[in-house]
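A lone chain, given as structure tokens: the form predicted alone.
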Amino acid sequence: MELNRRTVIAGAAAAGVAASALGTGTAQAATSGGGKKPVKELFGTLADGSKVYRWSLENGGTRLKVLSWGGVVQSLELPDRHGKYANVSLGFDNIADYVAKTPYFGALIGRYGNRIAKGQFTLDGKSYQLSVNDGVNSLHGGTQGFDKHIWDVEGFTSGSDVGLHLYYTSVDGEMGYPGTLKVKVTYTLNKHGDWRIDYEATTDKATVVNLTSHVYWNLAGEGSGTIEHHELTIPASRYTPTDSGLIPTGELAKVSATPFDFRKTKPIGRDIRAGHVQQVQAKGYDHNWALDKGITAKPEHAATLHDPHSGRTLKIASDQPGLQFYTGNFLDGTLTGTGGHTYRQGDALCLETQHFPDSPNHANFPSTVLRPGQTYKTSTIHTFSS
């Protein structure tokens, strides 16, 4: 039995847990008219009391659990070749090694999506020092980025469709990002199986934003092992190069002949030891690829992931000009994930639809500025089929 589905994609604040809820607390479903509606239940609770929620969308046989913590995707099931579901995305099964440990599985990232050097950057004249977490630099939004809040979430149908609507405002300093920013970011499943996710968000100050999505993909299960037998394409014949703290340089190298080229598909695992500079210091493939559509005015192609073993398929559509491809080289089997298996090594990757890393750094890159009046607005698709 062959399944053929589309499914897109796009592209919260207390420390430490009470207690884990999961599983507890009565589904609710969500009041607006047309297709299933959203249920909602109770995940756990934050030391301060807080209730994280989880919110559980199905819509032509895409299963999605999100969590109101970060806007997390706490799993996403799909079918394989003979219909047998499994959870391809990794998460964990309770609030708390979320709130302590989570390397942002499955989360919304925010202000600043990737690195920016040093947490510093100079707008209209004047000099910001950001939260830095990642050595001296500052990654995915700071110490208390848009992952580590709890976001609003409305759950909605729309004729055929489900979706979240999930909104989170960033004060003025927050992290040390000028404006208040005012974030919408809606979760759409349709009657195809079809995730879509559409960020918007308004500044009251000139400011810089990147949004993007840090789903970990397994496509043939979480905790099942390596990735490296997937089958990736990438239609991008530059990259940008990295420091030894990932860093872009701010050239834009040319991907024929080095490991990066996936212009053509190929294994994952067949260029990834071929200890190219860049490899070595990234413990694997944590690179921006500059797609070679730039940005568009609808999404388009970024990339195509493939398991042979499952037959799941994985096409992401962007309007955005980078794709960040990562190999999960820091997971070092520290963390359980749902299924009770230890991630390591390669177990997963991240395809983060995004502008450049450091874009505020480098005029050659395209620009992050958001500035009063304007409104951001990008989205990303994913579509599957088995």
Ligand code: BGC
Contents of the next structure:
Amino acid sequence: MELNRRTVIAGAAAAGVAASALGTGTAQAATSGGGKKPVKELFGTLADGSKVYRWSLENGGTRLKVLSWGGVVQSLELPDRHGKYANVSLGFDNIADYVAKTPYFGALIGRYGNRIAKGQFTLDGKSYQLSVNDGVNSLHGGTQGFDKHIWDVEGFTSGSDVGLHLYYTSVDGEMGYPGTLKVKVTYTLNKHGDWRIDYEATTDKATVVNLTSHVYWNLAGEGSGTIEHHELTIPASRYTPTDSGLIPTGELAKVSATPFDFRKTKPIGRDIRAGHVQQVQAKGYDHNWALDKGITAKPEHAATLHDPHSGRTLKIASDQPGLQFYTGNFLDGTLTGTGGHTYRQGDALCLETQHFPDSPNHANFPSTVLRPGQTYKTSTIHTFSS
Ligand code: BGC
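Can you switch from the form predicted alone and show the form predicted together with ligand BGC instead?
Below is the whole assembly, all chains and molecules, this chain first.
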């Protein structure tokens, strides 16, 4: 049975569960539709003395903690079907680990999410060489992508919404990209506990942009083991197969009769060992699904993820044409997360709403070019229930 948010929170309160017992550190009471002001606290200090802050937001039963470093979602707590909270997003409890070794846990990704082959592309007859950080390719913006910078953050409340505005300016030539890109990202929690991300960017020279969010989900709770029993739906008839460097070949292959078919809900583990050459190459799922809806004016259904044990469900809606589904294939037991557990392969998954990887080098993929005078705008909505 699916309980709505109000029932769950009221149930937890009625059971006399103290706010401190539900949470992992901050002293915010559980509310339904509170619209309470975001709380800012010092999270850590970088080697150069810069301060990194953590903002705590709570609304409609969802609790979100966000760092000014990379706009990182450091923790996202949701109730299960009994009202018991867990942090469903992988992360660290200290800034040093984020700086030294994060595989993009919870981060905002830019200027170009995913890979660009050899870090090269041509735009308006000019060739550009980007920072290369994944073999010969450029991944998630290069060695110092948007995830590795301090963002300016402002907390807000608006009606029954609470949220954060995050600002970052990427100067002309940073990581090899042309044009100074002014980026504004808004995280909003509404009174139902939905988490919305609105991305906006403008440029002063033609450039390419593909922003996304890199939350590693485990709806049973971070550090609780594999996500293979999570059930996933992706409304996509095609995906973009890759070469061994995970660069799309350019083909839009059919998912039918392959392990890549998630049009009907299935547990992630069902076909993950099917031995399809694309899976072997990627060590699991690490591909872009071409959503049947394509680019839409408003966010539309892009994925549903459900954990049958806790009852937690995440629905993602996006206006973007693609979705990268990544099964944490490179987690290798060397990172210790927020709850003190090490993370191993398959302990989380990412669902990154995006344009297709390497679009600047594929004329048949939707364009990622942004020109002066245009505003890049895209939104992703995460709806939670249990
Ligand atoms: C990519 C993976 C990559 C991971 C890094 C994902 O978005 O698809 O290939 O290893 O990010 O954490």
